[in-house]
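Just one chain follows, in the form predicted alone, and it is written as structure tokens.
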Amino acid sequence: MSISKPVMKEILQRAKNILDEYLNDQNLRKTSERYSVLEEIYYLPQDEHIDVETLFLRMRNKEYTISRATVYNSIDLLVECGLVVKHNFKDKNALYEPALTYEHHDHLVCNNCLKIKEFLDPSIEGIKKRIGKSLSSDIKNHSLVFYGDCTIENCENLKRKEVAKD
């Protein structure tokens, strides 16, 4: 499901307001670089995850004048204030996605091509409720990652991975 431009603009404005409030509360400066990082994260395609280095290179290619350290620090700040979700997948750098457009989902990571696929399965929510009940706990959230081997014939991601090795 894709988010329309007017809705995305509204979400981004809400994110900026949250960041404003967080920076004020923490007595931190409101820098254009922090807001630029926020915008770049929020304009990612909905199912895309990005690592900090890739984000930095994208921003440099778009002619932002921003340092690698500033991108790293800004991402950490955005995670702290709840505007960005951080994922740690096996054998990968930390990956990030926007939090305000985030609908809970789980992940499948391909061991071969390293592609990350998002999925939502209502039966997992049922399992979460049953486990919570059996352990006398009100489970608020969870993280589930499956790792599997790609069975897609002529997988483009696998080809890119093999080219990168050479």
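Numbering follows the first chain given and starts at 1. Rigid core (definition): largest C-alpha set, two forms, superposition within 1.5 Å. From a predicted model like this one, the values you see are computed outputs, not experimental measurements. Compared with the form predicted together with the DNA:
Remark: with the core as the superposition reference, the CA shift of residue 135 between these two forms reaches 2 Å or more. In this overlay on the rigid core, residue 111 has a C-alpha that sits 2 Å or more away from its partner position between these two forms.
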Second form
There are 2 protein chains.
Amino acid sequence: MSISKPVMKEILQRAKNILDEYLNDQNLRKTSERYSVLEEIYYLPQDEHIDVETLFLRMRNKEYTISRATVYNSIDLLVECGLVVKHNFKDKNALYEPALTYEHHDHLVCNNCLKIKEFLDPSIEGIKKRIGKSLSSDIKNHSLVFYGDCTIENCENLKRKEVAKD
Amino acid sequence: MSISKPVMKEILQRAKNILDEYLNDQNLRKTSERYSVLEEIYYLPQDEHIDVETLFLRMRNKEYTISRATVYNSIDLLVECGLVVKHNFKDKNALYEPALTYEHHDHLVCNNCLKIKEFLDPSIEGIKKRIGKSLSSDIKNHSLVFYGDCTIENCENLKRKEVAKD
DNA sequence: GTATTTGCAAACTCTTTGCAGCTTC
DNA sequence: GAAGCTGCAAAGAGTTTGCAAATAC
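Show the form predicted together with the DNA, please, because up to now only the form predicted alone has appeared in this conversation.
The complete assembly is shown below, putting the previous chain first.
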């Protein structure tokens, strides 16, 4: 399920090529910031998603001297050209992940520890087809999120701790 | 598919009873604001969803003298006790709808006119069961949203208009 | 009567905007 | 060199918080 480093590099290269092409087509400039943000997001391990602030701080702690505004701008551009996926999970900031790395997948969020797991179930495609037909829509993409309680593992109940009053 | 007025009243009454019970159980107070917000949300026609600001203004334009903060508080409480559902559609404010009125359903958002349609497809339950088992989670609820382009009707391309530069 | 809830305004968080200076083409 | 992009700080939008006054129990 996880991806080896050489394969990872290859995927990142593919992503950069797509970005090249997109920037060319749209007559936009190839700034180093745009490629850095792309890289940073593509280096995320599976099951990990990142918000703008964390990404900004992480890049600042490295050699980059990027600004928050540029992170926002670049990330929007990457979402637009389909290289990055944006998620709006319930009661969380917007979270981002690479679009090309892992097969298309959906998400399960634990109500207690807030951990996010990924899964894949092909029958969602059937629903998509049926509904697209019956509601006259050319369905381009979807977001499927399950919310539940971990039944095994050390689920930490972060949320409950937060809410606890004493 | 739509609900007659007498049935509507009955559903609202049922919602109020559940709220009564919840407030009793939690030792919270039965304030008129909480019931007014519930009512206002339950009066929404099908396919309509409301955000906090619109709800606040709508109530202010009626006989109510509710504050924004109270709308936020009440609505959170109603979500907690399961009477109201909160949605985080892509690039939209949080939107709310009644939980008891129509059968559980999912949503299709048009990428262009931003209209929201509702649909029902039972096979989502199968996916839920399978994934809950394989990822060891007691899945309580889900959010399924399709994003597409209307293929018929007068789809107004609101979004494209907004983005247009000339 | 006491504790909770409300209303208001101020604070906070996340995101966008305006603009001078820098970079890409 | 012109247009686009960046960085910064300030502004905006949506939401939360603190506190005095009002209300439920």
